[in-house]
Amino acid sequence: MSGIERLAVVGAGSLGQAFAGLLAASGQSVTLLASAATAARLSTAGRIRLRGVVELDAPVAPAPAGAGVVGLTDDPARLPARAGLIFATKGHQLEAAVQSVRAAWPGAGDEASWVAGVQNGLVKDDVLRRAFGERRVVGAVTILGAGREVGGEVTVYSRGMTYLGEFPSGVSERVSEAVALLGKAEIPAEATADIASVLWSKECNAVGVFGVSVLTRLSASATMRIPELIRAYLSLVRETAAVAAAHGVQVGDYAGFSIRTYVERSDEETLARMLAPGPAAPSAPAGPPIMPSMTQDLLAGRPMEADEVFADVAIRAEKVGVSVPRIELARDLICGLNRMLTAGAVKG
């Protein structure tokens, strides 16, 4: 199944806008669907503002709109058919998304539109089966990092990489269509024959960034500065190796998550290459450090995607008989600081 005409993204985050933003900015035709708060809130500015690593305005306007414009809306019935549709919403909002665009969109006789999640977790790929079918849903991961600004702008980390696929493995058109459409926006994308191990692998990673980083409350850069706090991210890692070795599923090498060197490599070794002094890096920009996306919600006093990274992994692991007691440790910790926070009694 292919013949999209365009991609199309639901959820207005910083994550939404950096991709409705970057395909508005390359000429393509791009529908955001946005919450009505967010909604009205950009289409009062009149554009959607990138800045860091990328710096433009990106006009919007109500959907549809034409190329080179953001098509905003807050109604599912507004986004457009022969589409791929992009979930950049968190992953603790995205059932409420996904049924809501259910109900909605695609319409009668539109065989070509498929969904995609970018959120963090593999629990997404779950939700978007269950709502649209499996032949509907393509396998997605991106390490494009981005965050809000008080101003409203969105501040670009990183174009990081997108990561496509077919499950349980394979290349298809659509997936290659969509490929092109974000390398022709500048978001560095690849389609790959094992989405599977693409998506345990970075969730090895986001386990053991976000466990050491909501638990610190420092970047992911100073954690990997700190022999012991090195240890911890490597030990979760291979805790969630070993549950996707039991999935049938082996981690590799990735832009931004070099998982299978770090499992195979003994963590002395690691440790020795990572604290070795090198060449100077370039000064950087002057300015808070960079967190992680989770450790940017618990600052901010916003729910984290909690259940979705660490629990979700601990059910997987029971289901195969892997302990994982460190996973465990850090489920209950930092599942509990959301409960916290959510209830109002954890601030930033």
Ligand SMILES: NC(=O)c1ccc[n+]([C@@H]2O[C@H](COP(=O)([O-])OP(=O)(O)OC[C@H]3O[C@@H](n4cnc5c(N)ncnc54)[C@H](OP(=O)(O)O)[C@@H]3O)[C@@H](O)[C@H]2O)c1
The other form holds:
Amino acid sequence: MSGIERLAVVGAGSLGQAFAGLLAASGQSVTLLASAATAARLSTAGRIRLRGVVELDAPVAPAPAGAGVVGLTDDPARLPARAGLIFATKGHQLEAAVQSVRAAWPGAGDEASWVAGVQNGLVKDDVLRRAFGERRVVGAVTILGAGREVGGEVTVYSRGMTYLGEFPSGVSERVSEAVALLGKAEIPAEATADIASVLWSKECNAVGVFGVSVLTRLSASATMRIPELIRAYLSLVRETAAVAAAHGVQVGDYAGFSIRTYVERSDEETLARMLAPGPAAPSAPAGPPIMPSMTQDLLAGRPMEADEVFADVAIRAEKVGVSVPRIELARDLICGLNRMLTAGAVKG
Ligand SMILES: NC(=O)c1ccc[n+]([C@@H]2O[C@H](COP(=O)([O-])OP(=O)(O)OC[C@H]3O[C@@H](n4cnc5c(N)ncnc54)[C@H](OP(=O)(O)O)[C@@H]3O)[C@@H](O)[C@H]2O)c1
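Condition change, the form predicted alone to the form predicted together with this ligand:
Time for the whole complex; same chain goes first.
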């Protein structure tokens, strides 16, 4: 199955606006399905504003819009045919978004369209498979970093890599097409023959980074300067990698997360390397340290993706009989915090 004509995005948050804005700025056609409130706000603003490592304003107009303009809608029926549809909602918003899209899209006879999710965690692809069927789902991982600001603009912190690949493995024509469309928009993208390895490696990093940062309320860079916290990170990475191995997946080293190295090397060596004085850091941007997204959610009193990142991997561990006591402790603490957040009992 190949032959999409464009990419489209569900969710006009940090990542959704960054992807849609960059695609439009490269002269491509792109549709962005937003919540009603955000569609109204962007429509009034008339543009998506990306700042940070990207400085651009992308005009928005009701979908379908012409090339170079983000076609904005809050109606899934206005999503285009023959599209690769990237879901960029939070993990806990995915099921509802998928259900509303599936009720209206893809249309009968549209065999080419496919879906992908960029949420943290592994469960997103199960949600997509249940709704759209196995053959429509392309595996995706992104480490492009972005955050919404109170003024409405999106700060793009880094143009991190986006990986795409087929399940259970392999690269197809549709994956290569999507990588080319993203590349044209200067969104770094790579086709990978082993998307499961990338997904699990990112999950190892997410469990480690979020586990330590949420429970200490420190930035990732601060935690990586403290020996006890590096050990905590590595222990969570090791447990997650053991679950991956029991599922037949070997973790790897990818840009931004050298998980295979962390697992194969002794913790003592990793600690020594991380704590060794290095060359002076290149002029660090001014301002407060950047918190991992889950810590940002905690501090802002928003629900965290705790079930998708922690509870889900604990379930996957139990299924294959792997003992993960540290992940279970992190799950209980973070899911407990999340319960209070979602009940409105914790503010910051
Ligand atoms: N941001 C990053 O740097 C980054 C990096 C890698 C992975 N991720 C993952 O990517 C996912 C998205 O992150 P994010 O930071 O972009 O989140 P976000 O800023 O909260 O954006 C989520 C967007 O989805 C919208 N939405 C929710 N339900 C919807 C529905 N049914 N229909 C249409 N839109 C809907 C939200 O609407 P409202 O506008 O009304 O809130 C919001 O605009 C998360 O799972 C995150 O873990 C993020």
